[in-house]
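Have a look below at one chain only, the form predicted on its own, in structure tokens format.
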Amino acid sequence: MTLRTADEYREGLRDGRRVIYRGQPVADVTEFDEFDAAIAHSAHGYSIADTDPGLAVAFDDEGTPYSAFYRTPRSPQDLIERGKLIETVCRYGVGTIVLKEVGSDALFGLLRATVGEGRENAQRYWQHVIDNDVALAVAQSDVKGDRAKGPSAQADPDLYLHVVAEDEDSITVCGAKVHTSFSANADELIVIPTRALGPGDEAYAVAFAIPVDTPGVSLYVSPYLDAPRNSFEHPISSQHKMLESLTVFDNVRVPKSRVFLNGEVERAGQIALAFVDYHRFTAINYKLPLLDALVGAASLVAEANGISRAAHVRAKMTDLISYTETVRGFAQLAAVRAFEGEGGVWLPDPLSTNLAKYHFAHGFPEAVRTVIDLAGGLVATGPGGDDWADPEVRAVLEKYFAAAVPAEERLRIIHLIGDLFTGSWGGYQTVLATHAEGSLEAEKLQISRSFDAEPARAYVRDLLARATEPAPLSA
């Protein structure tokens, strides 16, 4: 087994991968200096075994350290635990995931839904994960065509990943995904169906793992958060930066034993709904650090702006803290009420996780916009970093934006807000809380699903059955 650096990491990304950007192929990821924040932003996930060692790094029964990242949880302290790391790592990137939290809760997925040869080959790989310490991606949004249809009824095949050829030691696969986060700063890929499938659909019942730079691989990287920003207007997004790919897959040959489900169509929701139940596990972690931000940020315009003390405002700000600890009680609820599943892999509750997902979705844009009302029209409307250098013009800015607290102080806090909550990091952060790790109406339905309510209706049917019951004598 082996802990790689961050510099390691960063190394091991010169591989001839086929990389897309803008309509031109990018030669050397490395050497980019548009992927530069994405790829420092996802070494984290390394040199946190070097700042937090007690919280990263793990030990198998021998005592040979590997990444806590890849620990496959057997308790709820386990998960406890995850949902620390997690946190800590994604404070580094001011609630943005960083990179071994998507790939690790495929690799659990796998662990507990597949079956026989699948379940031998994920466990194997487990092992290459481990002793290696690989930086996984997640493929696992199909394109999908005609929504209106199923895979197999699609007028293009490829709009759903399927195998078109087979042989005695691989498979062959075309198609596409869409949304994978990390593809083109990643190791290896982890493919896995991205829906429940039936009779017919046997050819795009498939998941695997094969590294990125694998011949037919390409990834076409989405623009958005390009860079450059300057650190005055933009301080998280010109530092933290997530890439976002279609990863197409044209005639890519995988070996068998990296293969962990091949035809069979009734483990295909299986596999895909145990990757959601840590995936939004993940989720809900990562998201409290931007939620602190969300809470400080707001408590410190306020008394920037003179106005902390009125009662309105205390009011949003009590607003505020109870919308973030309700999501952080829901969290550590999810790994306090974890179970056993198949193959023993604990999993967090299915209907506290999705009732956190839920609770965070639906009430980030409310408030945004209350942090957004605290701090006012600065956020769209105030000087940019160019002016703040200007000895000249700054003086003119420190003279007017001054308020309760110097203006430098009360602008960097107001850019801060509009990096985090407008602009295109902001509208980032938007569209990923209302669809990433699933969509709202998805995890309303994962919640219907989750909920046990004969508890509710029997308690129900006694109170009606006393009721009933003659009433007691009087003395």
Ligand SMILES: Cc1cc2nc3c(=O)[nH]c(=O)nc-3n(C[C@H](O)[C@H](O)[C@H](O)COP(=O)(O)OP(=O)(O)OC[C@H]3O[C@@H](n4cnc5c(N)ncnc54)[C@H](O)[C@@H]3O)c2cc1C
Given for the second form:
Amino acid sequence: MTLRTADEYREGLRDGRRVIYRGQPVADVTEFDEFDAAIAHSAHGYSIADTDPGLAVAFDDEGTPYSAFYRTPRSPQDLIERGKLIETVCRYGVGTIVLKEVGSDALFGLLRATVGEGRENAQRYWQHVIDNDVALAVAQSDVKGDRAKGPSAQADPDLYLHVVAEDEDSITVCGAKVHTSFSANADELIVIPTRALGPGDEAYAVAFAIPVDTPGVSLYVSPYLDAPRNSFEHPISSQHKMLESLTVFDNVRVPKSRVFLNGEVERAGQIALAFVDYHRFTAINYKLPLLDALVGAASLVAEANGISRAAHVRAKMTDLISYTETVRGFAQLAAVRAFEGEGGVWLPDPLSTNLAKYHFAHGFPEAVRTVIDLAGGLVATGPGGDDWADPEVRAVLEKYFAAAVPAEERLRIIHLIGDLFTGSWGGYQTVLATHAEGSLEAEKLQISRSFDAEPARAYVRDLLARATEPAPLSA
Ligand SMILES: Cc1cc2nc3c(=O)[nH]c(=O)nc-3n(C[C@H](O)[C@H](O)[C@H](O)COP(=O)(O)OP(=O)(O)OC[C@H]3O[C@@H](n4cnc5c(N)ncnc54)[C@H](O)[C@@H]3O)c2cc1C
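Given the form predicted on its own above, produce the structure of the same protein in the form predicted together with the ligand.
The next block holds the full complex; its first chain is the one shown before.
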């Protein structure tokens, strides 16, 4: 078996995983109403193999099909196609990541940055993922405690995940990771370090993969974006959602065949960064539908309000287009400028990737403000789904909310803007833009690290040398 159906994916989630939601255990995630939207959203990671096989299905040397999310990049073209696949699957949820993107980022990072037995295990694990079409979550972010202190200097040693025991066949780990997307609705967890480590931090230099239902793993799922939503007021967030957890490891035993790093501190930062190289490339591609929605919604609401031709509206549309297409352009450039890394695994150009990610994250609040500006105050004060469903109230709404287009058309676009860019989903997107795949400062750091200033310095040295040569005599 190499490609599972969406139904098989759902069925695979019925295991002994320990999930806690609002203080209560969840016996079966597939039967729990609060998780329906999230599981349906992630199931697109499987159904896309039917709806878009040209992009979503790859073939191995024997011609056996497997999920193209897991195709190891071996050329710029592979990364161009990966970018298209991610953008396409993320159009379902308007720029919200679906399922297999993050896990494959971690797989590629492990294939590139591990050595020796760790690399052999990573290669075998990649084959296992492909053969079984496994849905992966990635637990990288430790809870981190006092940010001014490293792992071994924390008051509580469990504030970073660490090895507490080891025998011939296994290691045992304790600690907690946080913000783990998809953990409650994935099959397995890849666990990798969150930062570079130094001498004394050996126990914290650990990377491995385990099934989510491994004894000792507990998922405390965030209730953010809970409660039923009607599709008139919440056209997107009534159907799409991600689940994140505090992921606690209480004496979790990991077989050594699943361990990719154990104690080599100097490799921890390399693995963390190798994941990030792919993960930010994923980010700049999965955000594109959200940016297209910004541009499209701004244009449609301006038309609905009858302001499309005003000079300030045209200027604002130009700003939104420039913002969106700059991110898209750098995302494409990152693939075009890809280069070969260790193990023959290609990586997207980190400079272009981080420029795109930083430009996206930095500009997002202003772009959101622009679309809210064009939409008007109804984004916050508009009528609800129950009002619209009542014929008497609806007649009033139809009369008073008509503008350059009928009231229904106008209200639906205004609610789409409200749902996507304000309220709890919009707030979630703003936090996501700021922190997910790394904070703004992390991106700036990578921009400065990946830029080679030497050619520019040499050019200026050359200019200075030329200026010291005697000036030619005028005729
Ligand atoms: C919706 C969402 C989904 C996510 N999904 C995943 C996931 O699936 N898996 C995963 O592993 N992670 C995930 N993340 C985590 C994400 O990568 C982190 O949120 C991000 O790296 C920031 O870490 P933090 O939240 O601990 O914030 P912090 O690191 O505490 O950052 C807060 C601020 O402190 C600054 N700061 C932090 N440390 C220092 C320091 N030592 N010195 C000076 N300044 C410092 C930062 O620059 C930032 O300004 C997700 C996050 C979000 C919001």
